[in-house]
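The chain below stands alone, shown as structure tokens; this is the form predicted on its own.
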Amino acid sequence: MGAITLEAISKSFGPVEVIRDVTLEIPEGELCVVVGPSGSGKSTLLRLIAGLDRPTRGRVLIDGADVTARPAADRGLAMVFQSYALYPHMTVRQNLAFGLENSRMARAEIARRIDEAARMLEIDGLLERRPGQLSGGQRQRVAIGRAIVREPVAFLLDEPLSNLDAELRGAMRAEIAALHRRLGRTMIHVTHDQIEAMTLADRIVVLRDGRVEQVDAPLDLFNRPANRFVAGFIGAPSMNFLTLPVPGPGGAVTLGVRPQHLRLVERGLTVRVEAAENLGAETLVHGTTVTGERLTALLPGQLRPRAGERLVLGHDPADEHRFDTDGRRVG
């Protein structure tokens, strides 16, 4: 169980369409990753699979069955939100007991569901403490395992560890992507951070302005992504983008080339240095063609360039992507 699919969805707010004809299907057991830029609707998203929000055109099923107009509660759905949410004048045990208890679930079963999340997410030593006595890391734990007491058939994660710092943040990955594995279920995770993305999903389901642009699996969004701004938004850092003239109708093409694929050669790109950041195994060097574009290369080893010299860079063939004058991949 757990299957999910959006039919043509649609949501306004007032004049403002923030959703737009979204239809997608989420099979049983995947673990799908939902990106996008500030603002392209990925909460709302989530909120109208979630049963928080209606939306206004369209339908969700959950495992073939329309719930478009059932209420959150009865959607057997579970959500973690980027605030935790936790009562904070209730202890661990309290949080886990809350949603349990008021559906009148017996106390047996109460205390094994709590038991079991607890040793699974390792705060079984924290059950009896308030959350204002809990670091980040072990609030997050709560959250989600106030989520997985619940058993429910899929697990809604909207920006689960943005409020996480850098280190915690991998670690809780981990965690993520190991509990996917143990319970099996489906579970959708709304992020803005391309690393979780390509790290945790199954596949990738990338927004803008509302419309999905791609959904794919990670390297495939990365190998072969359908358009510039999907070329352009996934992969850190950002795929670097050149005007090649063309002779003839159409004028010119967009070349696409990643960072990481720019090598130091003898003939090629002639770039000014503008800066260098050296990252230790490597040096990220930007710069500027003869030609006034931006350029960000990865190079290996610790380079030390000065600003103003000038390198000349060259990539395998193989490693570039081309775009037309509307942004489609061509070729």
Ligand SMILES: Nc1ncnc2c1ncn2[C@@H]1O[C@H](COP(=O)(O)OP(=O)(O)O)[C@@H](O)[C@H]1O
Second form
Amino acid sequence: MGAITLEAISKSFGPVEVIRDVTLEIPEGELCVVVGPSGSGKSTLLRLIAGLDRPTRGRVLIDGADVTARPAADRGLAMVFQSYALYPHMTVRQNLAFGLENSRMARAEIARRIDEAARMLEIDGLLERRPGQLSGGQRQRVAIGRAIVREPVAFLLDEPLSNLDAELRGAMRAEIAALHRRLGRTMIHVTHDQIEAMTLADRIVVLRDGRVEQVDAPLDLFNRPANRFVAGFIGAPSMNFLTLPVPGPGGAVTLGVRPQHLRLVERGLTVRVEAAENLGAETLVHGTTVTGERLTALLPGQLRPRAGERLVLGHDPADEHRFDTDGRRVG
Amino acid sequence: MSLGARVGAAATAPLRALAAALDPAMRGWQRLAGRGGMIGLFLLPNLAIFTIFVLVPIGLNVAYSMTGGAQVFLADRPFVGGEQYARLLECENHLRPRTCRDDTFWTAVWNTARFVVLQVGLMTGAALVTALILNRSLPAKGFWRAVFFFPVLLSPVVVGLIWRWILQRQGLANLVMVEGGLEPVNWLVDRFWAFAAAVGVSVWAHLGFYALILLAGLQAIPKDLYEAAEMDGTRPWRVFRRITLPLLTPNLAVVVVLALIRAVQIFDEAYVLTGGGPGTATMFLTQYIYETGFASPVRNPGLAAAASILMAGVLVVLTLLRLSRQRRAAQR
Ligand SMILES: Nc1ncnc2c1ncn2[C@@H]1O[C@H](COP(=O)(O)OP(=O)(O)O)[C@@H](O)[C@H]1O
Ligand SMILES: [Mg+2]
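Having seen the form predicted on its own, I'd like the form predicted in complex with the ligand now, please.
What follows is the entire complex, opening with the chain shown before.
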């Protein structure tokens, strides 16, 4: 239950194509994170799955059944909105009950589900409050609770953590992961935060300008990015790209090395230091190469290089990535 | 300098010259009177206008309401105490104007009450429906919004005249009805239809304004609340009852109170449309005050003043209601 398939989905708003030919298979029970920069079409993709928007082309299937023309309410999905979309004039209990009352569910069953979800999310003390009387984190829980009580086949979460402060975001991230294990339901989680994607996902979908750039498990994505965009987007600080003096085998023109893979060596690449940031355990060095390309290196320990000083850096060949003129991975 | 900035500079040049000319005098005054004195100086023009056109007339009105006779100047008028109020308020049965000392006043009171209830009720309902329709994505949205708002821009006298031309015996409405094979109706001569016309025309004239207030309220409701409801398969009527209506309540309250205040003061468009007739069928309070004080063969300024003070009392209550609502909304 809850396997979601997108078949060559496209969506245009007027002349603007926002989702372009997206094909995706999300197996039952997977926690799939869609990550991409702001405006890449993540929300639109989620709304197409939810049924709040209709694709211009292509089909949406849930458990093998074509639901493309089915109204949102009949897809068995629940959505957590970025803004939470709680009804401000209703108490938490009424918010949780509202959707269930539509289906003429028995009162006792509604109460049972609300109690269960409230206990799971530790909001049982807040049931008689209104959203305006809750903190951001509590509202977030209520929004998730409203999805849980519906017992959907899959959850759709649109940047659910983006309105929380950094500390709370970390805690809620762990809770969402725990919730996923406990409920065992399919979850599609949308975010622009690649760390959130890396820590949470069974599989990550990288979206850019409405196109899927790569679909892979977090570490595979990190270790073998399919192209320059994914290589630069996943991992912090971002990967360095250097132009190769002569094209390598397979038409490789760009060399990619992650900052944490660079080391101080005897003979290698000479880099002029521009600035250094001490992070405590590591030092982040910003500099330029002799050919004027920017480069960052995350070096272990507490270094104090002066601006203008020259460092010699090198890396293990196993840690390097190569890309052709179109930005595609070579090798 | 951009063209806009240059035009702006040219337009404000006389003002700046004036300010420069006044500057020494202002500085002198501030040295003399201090900061408090400056505040007083700036408030003075407005205060003077308020005193001359509001405070003094209110005082005069109270004074007139306690005098009798038809003389215009207060000094010539005999003091009668509460006699004018007694004349207005004494009734055997207030529900039946005929049993009152001043039957026209009570006719006007009950006409106004009936008008207020009908007009405010219809107006609020119609404005709500209009706003709901205009809030949907319909073609030529801007055009329709303008159509409903346009009458608000018309002077009430123009509104009254237009509808008199439409509704009079040989007016447009009857012309169309006769062409269509129907019997003509004497809209403005029939007691029922004349009252209905007064209500209807007034609703038509002000609808756009209130619809706009409600439309603003509707647009302030976040779209994703409706999408959350859609995900839950909420039926349209339930969405309206449980989401739209509760979230629109503050705006609805503003509309009702504003409409109440204006409906109590109904005069110009109704007066031009029906002149209060037939008989006294559409005679409202303001018209009663106007005719008693200024237009009847035997003028009675004292009586008119007393009636206007009673009416002002009602308006004060309604205004306080509005202010308290505003304060409560501000606290939220
Ligand atoms: N209803 C709409 N009408 C027109 N353009 C839209 C609409 N919804 C989204 N877009 C456009 O589609 C693109 C992707 O939007 P969105 O899916 O919200 O991106 P994301 O969630 O990744 O930030 C944006 O350029 C946005 O302007
Ligand atoms: Mg978004």
